[in-house]
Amino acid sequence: MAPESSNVDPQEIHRFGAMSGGWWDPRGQFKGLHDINPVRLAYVKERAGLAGRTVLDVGCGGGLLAEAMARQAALVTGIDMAPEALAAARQHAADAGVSVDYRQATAERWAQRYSGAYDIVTCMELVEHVPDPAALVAACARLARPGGSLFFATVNRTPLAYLLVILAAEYLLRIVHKGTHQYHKLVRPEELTYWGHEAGLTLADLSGLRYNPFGGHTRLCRSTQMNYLIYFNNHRATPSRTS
């Protein structure tokens, strides 16, 4: 697994940083995230609860999910490596009067200080953007408390996903910034499940996410051929701490 310092793609950070001005435009280049965000929020809330929970949103970007969870009375920290995205997240939260603690960090580095600190860890649409996704999953596992919940969302590596997520959404409709997804980096559910198992996690649920980029309609479904969400329980032992 890659050390935390190398598990960052500078091109990805630059790409998302350059788009920071559009994070909160529901009709802009993050329209897809705005469309699926209510389903992501409901998926987490229905399975783990949010009110009063400590939550870490890994790869929070401009704060769409982090802020939505904070509005559900969760105690939310969001981490990301794009300073421009974090600035957009902080500004929107301040304007909206929502409390979220945004920090610039990788999951690997954050886990060195806050191992076992969170009831819930969310990591949405990030595993397909890092050089070593298995290391990211392992770091997220270390961040969740024993008995805690972890949630990932990503895109499957299938011809259907290539057609709808890349060709249609990025090149035809342009509701996702061109070049956001690279097909060879997309992650199959069995790969993500295996990385979770290797990190000491137990699979609790795997659900498909049906998103129609032409109309923006989103709902959970059985098929994981395109987007999907995965829910793990953390049964790791309490981490030892050294001075």
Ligand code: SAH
Contents of the next structure:
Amino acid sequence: MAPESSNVDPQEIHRFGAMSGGWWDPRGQFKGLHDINPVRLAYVKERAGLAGRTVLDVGCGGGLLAEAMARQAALVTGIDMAPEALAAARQHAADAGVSVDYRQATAERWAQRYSGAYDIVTCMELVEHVPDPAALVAACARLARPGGSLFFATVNRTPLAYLLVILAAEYLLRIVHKGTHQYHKLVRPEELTYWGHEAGLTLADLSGLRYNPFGGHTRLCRSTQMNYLIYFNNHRATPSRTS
Ligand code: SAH
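Okay, that one was the form predicted on its own. Can I see the form predicted together with the named molecule too?
What follows is the entire complex, opening with the chain shown before.
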């Protein structure tokens, strides 16, 4: 397992940092995230509620989900390792008059100070970008309060996902920046579920996300062959120790 401070791939941070001018362009390099954001938001809101909840958004990027959750009256903190992404997020929130606390940190580092602090932890489209995804899941688990909720979203490691999420979305349609996803780093739902269990979490729901990259239409579905969302409960009686 990677040491806590090293669960960061500098190339990933550099790449996301370099794209940061486009975070809030709904037709730009993050079009895919814009398209799926309302479904992600509804998924969290329907299962855990948002108004008045303390939420940590891990790997918040430009703040697409963090800001949307804050608009639902959640008390949101967003952490990310790319300073440029955080700057874009802060600027957009300020312009929109929405309050989100954006900080530069990894989940592992944040968990050293805020163990058990959050009603809800969201971690969307990040597990496929870190060297040790199991350690990331464990850190997210430490951050949720006993009885709290955790949400992960990512792309499955299947031939269909390779075809549609990488080849079509990145190379053909250019709605996801070229090189964003590396096939071998994609994560299967069984792997994510196993890491969650190892971290003391209970699987509450696993849903597929059907995204039509041509029209942008998105909805939940049964098949987890491409994008999917996972909802865990943290049933631990006490916050686990940070190691
Ligand atoms: N969660 C956002 C952004 C996903 S893109 C959304 O779905 O809208 C992935 C983000 O994770 C990028 O902004 C990148 O800078 C960040 N990131 C990559 N590795 C990280 C790490 N180890 N810790 C925190 N953030 C990280």
